[in-house]
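This document opens with one chain alone, in C-alpha coordinates, the form predicted on its own.
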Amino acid sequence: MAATGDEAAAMESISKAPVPPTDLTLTLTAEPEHKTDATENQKAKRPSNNNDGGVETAEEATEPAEPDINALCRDMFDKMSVFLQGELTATCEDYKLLENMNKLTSLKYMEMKDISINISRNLQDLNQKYASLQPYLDQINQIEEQVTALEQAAYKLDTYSKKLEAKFKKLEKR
(Lines of atoms letter the chains of each structure in order from A and count residues from 1; the text may use other names and numbers.)
(Lines give C-alpha, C1' and ligand atoms only; values in the text may rest on other atoms or scores of the structure.)
Protein backbone atom coordinates (compact mmCIF):
# COMPACT_ATOMS: atom_id res chain seq x y z
CA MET A 1 0.00 0.00 0.00
CA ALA A 2 1.28 3.43 -0.84
CA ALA A 3 1.23 6.19 1.76
CA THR A 4 -0.87 9.28 1.05
CA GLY A 5 -1.16 12.74 2.44
CA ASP A 6 0.41 13.40 5.84
CA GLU A 7 1.88 9.89 6.05
CA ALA A 8 3.75 10.37 2.76
CA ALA A 9 5.12 13.73 3.90
CA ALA A 10 6.25 12.27 7.21
CA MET A 11 7.98 9.35 5.48
CA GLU A 12 9.67 11.66 3.01
CA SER A 13 11.00 13.94 5.76
CA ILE A 14 12.31 10.91 7.66
CA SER A 15 14.09 9.51 4.60
CA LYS A 16 15.70 12.84 3.73
CA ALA A 17 17.05 13.64 7.17
CA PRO A 18 18.44 10.48 8.79
CA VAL A 19 18.84 10.62 12.52
CA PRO A 20 21.66 8.70 14.21
CA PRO A 21 20.41 5.58 16.01
CA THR A 22 21.63 6.85 19.38
CA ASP A 23 19.23 9.77 19.21
CA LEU A 24 16.06 7.76 18.54
CA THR A 25 14.39 4.79 20.16
CA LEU A 26 11.26 2.96 19.08
CA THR A 27 8.59 2.49 21.69
CA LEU A 28 4.93 1.60 21.67
CA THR A 29 2.55 4.52 22.09
CA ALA A 30 1.14 2.85 25.17
CA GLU A 31 2.20 4.38 28.47
CA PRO A 32 5.83 5.51 28.61
CA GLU A 33 7.92 3.78 31.24
CA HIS A 34 9.30 6.93 32.83
CA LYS A 35 7.91 10.45 32.85
CA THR A 36 9.92 13.18 31.21
CA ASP A 37 9.50 16.87 30.72
CA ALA A 38 6.28 17.69 28.82
CA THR A 39 8.00 19.96 26.30
CA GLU A 40 10.67 17.37 25.59
CA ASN A 41 7.99 14.70 25.09
CA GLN A 42 6.09 16.92 22.63
CA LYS A 43 9.19 17.45 20.47
CA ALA A 44 9.97 13.75 20.28
CA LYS A 45 6.54 12.47 19.22
CA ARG A 46 5.41 12.84 15.64
CA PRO A 47 1.77 13.46 14.87
CA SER A 48 -0.19 10.47 13.70
CA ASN A 49 -3.68 10.15 12.27
CA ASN A 50 -3.92 6.53 13.40
CA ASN A 51 -5.20 5.98 16.93
CA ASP A 52 -3.99 2.38 17.07
CA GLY A 53 -2.23 1.69 20.38
CA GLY A 54 0.32 -0.73 18.75
CA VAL A 55 1.93 1.81 16.40
CA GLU A 56 5.57 2.53 17.04
CA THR A 57 6.80 6.09 17.05
CA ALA A 58 10.26 7.56 17.23
CA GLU A 59 11.22 9.32 20.43
CA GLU A 60 14.33 11.15 21.38
CA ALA A 61 16.47 9.04 23.63
CA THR A 62 17.39 10.27 27.02
CA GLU A 63 20.79 9.25 28.24
CA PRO A 64 20.70 6.99 31.26
CA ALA A 65 22.73 7.81 34.28
CA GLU A 66 26.45 7.03 34.11
CA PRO A 67 26.45 4.23 36.75
CA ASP A 68 23.77 2.39 34.77
CA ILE A 69 25.94 2.36 31.64
CA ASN A 70 28.92 1.10 33.61
CA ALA A 71 26.82 -1.65 35.19
CA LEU A 72 25.39 -2.62 31.83
CA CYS A 73 28.86 -2.67 30.27
CA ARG A 74 30.15 -4.86 33.09
CA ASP A 75 27.16 -7.15 32.68
CA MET A 76 27.71 -7.32 28.91
CA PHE A 77 31.41 -8.08 29.30
CA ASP A 78 30.66 -10.74 31.91
CA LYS A 79 28.14 -12.39 29.62
CA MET A 80 30.49 -12.15 26.64
CA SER A 81 33.21 -13.67 28.81
CA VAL A 82 30.93 -16.58 29.72
CA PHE A 83 29.93 -17.00 26.08
CA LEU A 84 33.51 -16.94 24.80
CA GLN A 85 34.62 -19.27 27.59
CA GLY A 86 31.88 -21.70 26.54
CA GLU A 87 32.94 -21.47 22.89
CA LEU A 88 36.58 -22.06 23.79
CA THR A 89 35.64 -24.98 26.04
CA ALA A 90 33.57 -26.54 23.26
CA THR A 91 36.44 -26.08 20.81
CA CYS A 92 38.89 -27.65 23.28
CA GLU A 93 36.54 -30.59 23.78
CA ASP A 94 36.27 -31.02 20.01
CA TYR A 95 40.06 -31.07 19.72
CA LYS A 96 40.33 -33.59 22.56
CA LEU A 97 37.78 -35.78 20.82
CA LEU A 98 39.71 -35.54 17.56
CA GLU A 99 42.94 -36.36 19.40
CA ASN A 100 41.35 -39.45 20.97
CA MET A 101 39.94 -40.52 17.61
CA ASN A 102 43.37 -40.09 16.01
CA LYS A 103 45.00 -42.16 18.77
CA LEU A 104 42.44 -44.96 18.35
CA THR A 105 42.84 -44.88 14.58
CA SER A 106 46.61 -45.02 14.98
CA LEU A 107 46.30 -48.04 17.28
CA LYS A 108 44.00 -49.79 14.80
CA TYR A 109 46.47 -49.15 12.00
CA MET A 110 49.30 -50.50 14.15
CA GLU A 111 47.26 -53.66 14.80
CA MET A 112 46.53 -53.98 11.09
CA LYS A 113 50.24 -53.49 10.35
CA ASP A 114 51.15 -56.27 12.80
CA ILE A 115 48.55 -58.57 11.27
CA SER A 116 49.80 -57.86 7.74
CA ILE A 117 53.41 -58.49 8.85
CA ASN A 118 52.34 -61.84 10.34
CA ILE A 119 50.45 -62.75 7.17
CA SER A 120 53.46 -61.82 5.05
CA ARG A 121 55.77 -63.90 7.27
CA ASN A 122 53.39 -66.89 7.11
CA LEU A 123 53.14 -66.56 3.34
CA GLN A 124 56.93 -66.60 3.04
CA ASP A 125 57.05 -69.72 5.24
CA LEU A 126 54.44 -71.42 3.06
CA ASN A 127 56.36 -70.51 -0.09
CA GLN A 128 59.56 -71.97 1.41
CA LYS A 129 57.74 -75.17 2.39
CA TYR A 130 56.22 -75.43 -1.08
CA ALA A 131 59.67 -74.94 -2.62
CA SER A 132 61.11 -77.68 -0.37
CA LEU A 133 58.23 -80.03 -1.36
CA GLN A 134 58.56 -79.27 -5.08
CA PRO A 135 61.03 -82.16 -5.83
CA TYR A 136 58.63 -84.62 -4.17
CA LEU A 137 55.71 -83.18 -6.11
CA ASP A 138 57.71 -83.59 -9.32
CA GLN A 139 58.39 -87.24 -8.41
CA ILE A 140 54.67 -87.77 -7.75
CA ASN A 141 53.88 -86.31 -11.18
CA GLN A 142 56.45 -88.65 -12.81
CA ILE A 143 55.04 -91.67 -10.98
CA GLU A 144 51.54 -90.66 -12.07
CA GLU A 145 52.68 -90.45 -15.68
CA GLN A 146 54.37 -93.88 -15.39
CA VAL A 147 51.26 -95.40 -13.82
CA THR A 148 49.17 -93.98 -16.67
CA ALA A 149 51.57 -95.45 -19.23
CA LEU A 150 51.57 -98.80 -17.38
CA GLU A 151 47.78 -98.78 -17.29
CA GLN A 152 47.66 -98.19 -21.05
CA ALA A 153 50.08 -101.07 -21.58
CA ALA A 154 47.92 -103.30 -19.36
CA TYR A 155 44.82 -102.47 -21.41
CA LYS A 156 46.69 -103.26 -24.64
CA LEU A 157 47.96 -106.51 -23.15
CA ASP A 158 44.44 -107.43 -22.03
CA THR A 159 42.95 -106.80 -25.47
CA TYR A 160 45.82 -108.75 -27.12
CA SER A 161 45.33 -111.66 -24.70
CA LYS A 162 41.60 -111.71 -25.47
CA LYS A 163 42.30 -111.81 -29.19
CA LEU A 164 44.87 -114.55 -28.68
CA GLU A 165 42.43 -116.57 -26.57
CA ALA A 166 39.76 -116.18 -29.23
CA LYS A 167 42.19 -117.45 -31.90
CA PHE A 168 43.25 -120.36 -29.68
CA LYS A 169 39.63 -121.42 -29.14
CA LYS A 170 38.99 -121.13 -32.86
CA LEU A 171 41.96 -123.34 -33.63
CA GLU A 172 41.03 -125.82 -30.98
CA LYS A 173 37.58 -126.30 -32.47
CA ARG A 174 39.00 -127.23 -35.83
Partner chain sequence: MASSETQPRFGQSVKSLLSDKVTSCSGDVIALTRQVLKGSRSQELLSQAARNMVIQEDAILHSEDSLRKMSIITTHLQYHVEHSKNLQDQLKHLMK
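Would you mind giving the form predicted in complex with the partner chain, to go alongside the form predicted on its own above?
The next block holds one chain only.
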Protein backbone atom coordinates (compact mmCIF):
# COMPACT_ATOMS: atom_id res chain seq x y z
CA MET A 1 0.00 0.00 0.00
CA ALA A 2 2.80 2.31 0.84
CA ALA A 3 4.41 1.36 -2.48
CA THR A 4 1.32 2.38 -4.42
CA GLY A 5 1.27 5.60 -2.45
CA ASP A 6 4.89 6.16 -3.42
CA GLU A 7 4.07 5.33 -7.03
CA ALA A 8 1.18 7.78 -7.02
CA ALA A 9 3.41 10.49 -5.60
CA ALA A 10 5.99 9.73 -8.27
CA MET A 11 3.36 10.01 -10.99
CA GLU A 12 2.19 13.33 -9.60
CA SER A 13 5.71 14.65 -9.43
CA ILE A 14 6.22 13.61 -13.05
CA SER A 15 2.99 15.30 -14.13
CA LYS A 16 4.00 18.50 -12.34
CA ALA A 17 7.49 18.46 -13.89
CA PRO A 18 8.41 21.49 -16.06
CA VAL A 19 7.72 21.38 -19.80
CA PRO A 20 10.62 19.99 -21.78
CA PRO A 21 12.15 22.57 -24.18
CA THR A 22 10.34 22.54 -27.51
CA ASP A 23 11.34 24.00 -30.84
CA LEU A 24 9.25 27.03 -30.08
CA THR A 25 11.04 28.03 -26.99
CA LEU A 26 14.45 27.14 -28.47
CA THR A 27 13.95 29.57 -31.41
CA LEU A 28 12.76 32.25 -29.06
CA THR A 29 15.78 32.02 -26.84
CA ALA A 30 18.05 32.36 -29.92
CA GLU A 31 16.60 35.85 -30.54
CA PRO A 32 17.44 38.07 -27.59
CA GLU A 33 15.04 40.75 -28.79
CA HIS A 34 12.11 38.58 -28.06
CA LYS A 35 13.05 37.83 -24.49
CA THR A 36 9.71 39.03 -23.32
CA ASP A 37 8.03 36.74 -25.80
CA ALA A 38 10.09 33.88 -24.47
CA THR A 39 8.95 34.63 -20.99
CA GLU A 40 5.44 34.92 -22.28
CA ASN A 41 5.81 31.63 -24.05
CA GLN A 42 6.70 30.08 -20.82
CA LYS A 43 3.55 31.48 -19.50
CA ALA A 44 1.71 30.43 -22.64
CA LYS A 45 -0.33 27.36 -22.97
CA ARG A 46 1.69 24.45 -22.02
CA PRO A 47 0.86 21.07 -23.21
CA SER A 48 -1.33 19.83 -20.50
CA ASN A 49 -1.56 16.22 -19.95
CA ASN A 50 -5.05 15.16 -19.16
CA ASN A 51 -5.81 11.78 -18.05
CA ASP A 52 -9.21 10.71 -19.30
CA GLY A 53 -9.77 7.19 -18.38
CA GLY A 54 -6.05 6.41 -18.43
CA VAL A 55 -5.43 7.93 -21.91
CA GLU A 56 -3.02 10.81 -21.97
CA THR A 57 -3.90 13.71 -24.22
CA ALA A 58 -1.90 16.77 -24.95
CA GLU A 59 -2.60 20.12 -26.52
CA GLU A 60 -0.35 21.77 -29.08
CA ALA A 61 1.92 24.43 -27.67
CA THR A 62 0.88 27.70 -29.31
CA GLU A 63 2.47 31.07 -29.14
CA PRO A 64 0.28 34.02 -28.30
CA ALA A 65 -0.13 36.62 -31.07
CA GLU A 66 2.25 39.53 -30.87
CA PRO A 67 0.47 42.61 -29.66
CA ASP A 68 1.83 44.79 -32.53
CA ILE A 69 1.24 42.28 -35.35
CA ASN A 70 -1.64 44.36 -36.69
CA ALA A 71 0.52 47.44 -36.83
CA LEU A 72 3.28 45.48 -38.56
CA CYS A 73 0.82 44.11 -41.14
CA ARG A 74 -0.59 47.56 -41.76
CA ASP A 75 2.92 48.94 -42.15
CA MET A 76 3.80 46.15 -44.58
CA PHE A 77 0.74 46.78 -46.77
CA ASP A 78 1.28 50.54 -46.66
CA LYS A 79 4.85 50.14 -47.85
CA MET A 80 3.74 47.71 -50.55
CA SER A 81 1.20 50.23 -51.81
CA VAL A 82 3.83 52.98 -51.77
CA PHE A 83 6.19 50.78 -53.80
CA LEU A 84 3.52 49.87 -56.35
CA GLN A 85 2.49 53.50 -56.66
CA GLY A 86 6.11 54.41 -57.27
CA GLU A 87 6.35 51.79 -60.02
CA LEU A 88 3.27 53.21 -61.74
CA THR A 89 4.30 56.83 -61.16
CA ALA A 90 7.21 56.46 -63.59
CA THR A 91 4.83 55.79 -66.49
CA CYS A 92 2.55 58.59 -65.32
CA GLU A 93 5.47 61.01 -65.32
CA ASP A 94 6.34 59.99 -68.89
CA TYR A 95 2.76 60.72 -69.95
CA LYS A 96 2.86 64.07 -68.16
CA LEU A 97 6.11 64.96 -69.91
CA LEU A 98 4.60 64.15 -73.30
CA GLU A 99 1.48 66.10 -72.40
CA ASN A 100 3.53 69.19 -71.51
CA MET A 101 5.59 68.89 -74.67
CA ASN A 102 2.42 68.60 -76.75
CA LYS A 103 0.90 71.63 -75.04
CA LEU A 104 3.98 73.75 -75.69
CA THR A 105 4.11 72.61 -79.30
CA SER A 106 0.42 73.43 -79.77
CA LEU A 107 1.04 76.93 -78.32
CA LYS A 108 3.91 77.41 -80.75
CA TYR A 109 1.74 76.30 -83.64
CA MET A 110 -1.01 78.69 -82.54
CA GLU A 111 1.47 81.57 -82.60
CA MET A 112 2.64 80.47 -86.04
CA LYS A 113 -1.01 80.31 -87.14
CA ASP A 114 -1.57 83.92 -86.00
CA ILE A 115 1.59 85.06 -87.78
CA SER A 116 0.57 83.28 -90.98
CA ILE A 117 -2.97 84.78 -90.79
CA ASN A 118 -1.40 88.26 -90.51
CA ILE A 119 0.89 87.53 -93.42
CA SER A 120 -1.99 86.33 -95.62
CA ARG A 121 -4.06 89.42 -94.75
CA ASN A 122 -1.14 91.74 -95.51
CA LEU A 123 -0.45 89.97 -98.78
CA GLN A 124 -4.09 90.28 -99.81
CA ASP A 125 -3.97 94.04 -99.10
CA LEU A 126 -0.73 94.26 -101.02
CA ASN A 127 -2.25 92.46 -103.99
CA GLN A 128 -5.21 94.82 -103.96
CA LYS A 129 -2.95 97.88 -103.82
CA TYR A 130 -0.78 96.41 -106.56
CA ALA A 131 -3.91 95.85 -108.66
CA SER A 132 -4.90 99.49 -108.15
CA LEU A 133 -1.38 100.58 -109.12
CA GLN A 134 -1.28 98.27 -112.16
CA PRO A 135 -2.59 100.83 -114.74
CA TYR A 136 0.04 103.33 -113.64
CA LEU A 137 2.70 100.69 -113.89
CA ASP A 138 1.46 99.87 -117.41
CA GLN A 139 1.63 103.55 -118.31
CA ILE A 140 5.15 103.69 -116.97
CA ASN A 141 6.05 100.70 -119.14
CA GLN A 142 4.50 102.38 -122.18
CA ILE A 143 6.36 105.59 -121.47
CA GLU A 144 9.59 103.67 -121.21
CA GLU A 145 8.98 101.92 -124.54
CA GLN A 146 8.15 105.19 -126.21
CA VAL A 147 11.20 106.86 -124.78
CA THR A 148 13.33 103.99 -126.03
CA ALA A 149 11.79 104.33 -129.50
CA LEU A 150 12.37 108.10 -129.36
CA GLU A 151 15.97 107.56 -128.47
CA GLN A 152 16.42 105.18 -131.42
CA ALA A 153 14.79 107.70 -133.72
CA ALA A 154 17.06 110.42 -132.36
CA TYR A 155 20.12 108.28 -133.04
CA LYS A 156 18.95 107.60 -136.62
CA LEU A 157 18.26 111.27 -137.15
CA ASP A 158 21.66 112.12 -135.85
CA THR A 159 23.42 109.70 -138.20
CA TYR A 160 21.27 110.87 -141.13
CA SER A 161 22.03 114.50 -140.40
CA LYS A 162 25.75 113.71 -140.22
CA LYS A 163 25.58 111.95 -143.59
CA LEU A 164 23.69 114.87 -144.98
CA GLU A 165 26.30 117.32 -143.69
CA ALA A 166 29.12 115.28 -145.19
CA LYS A 167 27.36 115.18 -148.61
CA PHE A 168 26.68 118.89 -148.50
CA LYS A 169 30.33 119.64 -147.78
CA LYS A 170 31.40 117.38 -150.63
CA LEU A 171 29.07 119.09 -153.04
CA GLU A 172 30.25 122.50 -151.78
CA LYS A 173 33.90 121.59 -152.50
CA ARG A 174 33.04 120.78 -156.11
